[in-house]
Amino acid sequence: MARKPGSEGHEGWDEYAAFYDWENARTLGRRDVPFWRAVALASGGLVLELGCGTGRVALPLGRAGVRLVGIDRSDPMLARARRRLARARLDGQVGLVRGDIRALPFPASAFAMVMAPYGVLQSLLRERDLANTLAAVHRVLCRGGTFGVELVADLPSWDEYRRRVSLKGWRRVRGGAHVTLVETVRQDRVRRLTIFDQEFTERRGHQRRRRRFALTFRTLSVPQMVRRLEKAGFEITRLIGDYRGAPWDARAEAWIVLARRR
């Protein structure tokens, strides 16, 4: 029986921490990293993370010379994240913290920008959670400040699908592991969202381990969001379709909007 969809947007991503960049590894990799590189560089001064996770964007851009502070509510995303960082020896440069990006823990103006990489925002499945959000960036952004947003492409029209195999490979662990991915896609057109149902069997010699869970999405559009950031004291400054800084348009394969706090 397919999972209803819970009604806080942070639900799976504990569970989800364990094969979180074996995925993104096979799907959209780094290729978004150069662009919020270069962002970030641009910038100035400190950065913020918003949904830092396991450290797929923070790590690479600290390296970079990049001063960033990531948050994120997943305890199991940030042990992974900090275990990389303590690998990587930026403990100086790169700061973790755990907390809820609707009422961020920093101090007024106290960054030069502020990034949430791809879907991070529609991960927030209530109006007034993204409105506190909005809010919360504006407060903790420095006047003049950089708000990058990217939204996960054309989710509004995701085909749904039932039980597809979408992936399969070895993922390195103790051991090693080979791994299956099952996914179900629902789309609830009422409520406007999106929903992952995700089945990951772990394989090791004759054992089988099998882990069930949900991401849920908002399936919000460029137009929608940038009168969201509009609203909430953003100016928008740029709308981009891909990863090299090409003009947004509804077909585009990348949805990212860049705006500045007024």
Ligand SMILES: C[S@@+](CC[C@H](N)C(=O)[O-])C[C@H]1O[C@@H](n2cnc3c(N)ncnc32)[C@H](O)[C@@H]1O
Given for the second form:
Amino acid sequence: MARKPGSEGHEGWDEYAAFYDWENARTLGRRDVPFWRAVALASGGLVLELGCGTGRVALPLGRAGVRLVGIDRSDPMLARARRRLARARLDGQVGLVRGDIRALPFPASAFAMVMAPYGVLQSLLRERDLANTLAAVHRVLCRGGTFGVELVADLPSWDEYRRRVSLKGWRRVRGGAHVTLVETVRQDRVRRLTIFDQEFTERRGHQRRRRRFALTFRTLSVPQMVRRLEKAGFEITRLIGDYRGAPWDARAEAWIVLARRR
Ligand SMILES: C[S@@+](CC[C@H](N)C(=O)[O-])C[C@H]1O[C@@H](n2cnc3c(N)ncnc32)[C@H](O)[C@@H]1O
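Same protein, the form predicted together with this ligand this time rather than the form predicted on its own?
Below, the chain from earlier opens the complete complex, with every other chain and molecule after it.
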């Protein structure tokens, strides 16, 4: 049976790909990268990034000497990562695979560390999808290996708003373009989902191009994530509340769980 648009968390990313780096340069930037770099280097082996997108994290980690494989479902996101890695001559250091994180196409115990930065596990909208992903990570991670998960902090408390201009600025593409992002945020409190309706308008001279899509994220708290990780065969090693490694509490700016595969 065909699913309704928006019922899968991997929807929207193909359309978002062209704007992802532009938007992130104005929001999170690379503030989380030194944290992930330190954890990945400490693992001393091959690292898997779930939902590697355009290589925002994978590229600087590759540059620091981490051997990494990134998996993502979105071809347009991966195409950007592939171009950046080739330009930086890191395509031997960082491999990219198109696939779904719910069924990881890798042999058992292949990785010393698995990372899920920037809320990627919240793109799994159903409990079954998260359980399948945690089981797949448990299988491909070596015994004692680290699994690092970042959740987007406190999604349910995000204000709902309609058609707010949330970003404006110049995008460096050939000839330059002026971009405006108009955003609507909706909370589906029953299904515990936060939906971002995005409308990007790009102006180049007299030409105007508009892209509309929605991204949907599931609410997951740190205690909920901890329970699911323990059930899936992981032992929690640290709960972290910022990118410098401070301890986590419910008001922390970052929600990061580090776990070890039993
Ligand atoms: C928030 S972005 C994170 C990208 C990158 N890790 C970063 O930190 O910039 C989430 C990525 O996960 C991918 N994704 C979402 N659901 C997925 C799934 N079920 N399987 C594989 N990739 C998925 C999306 O295509 C998107 O590139």
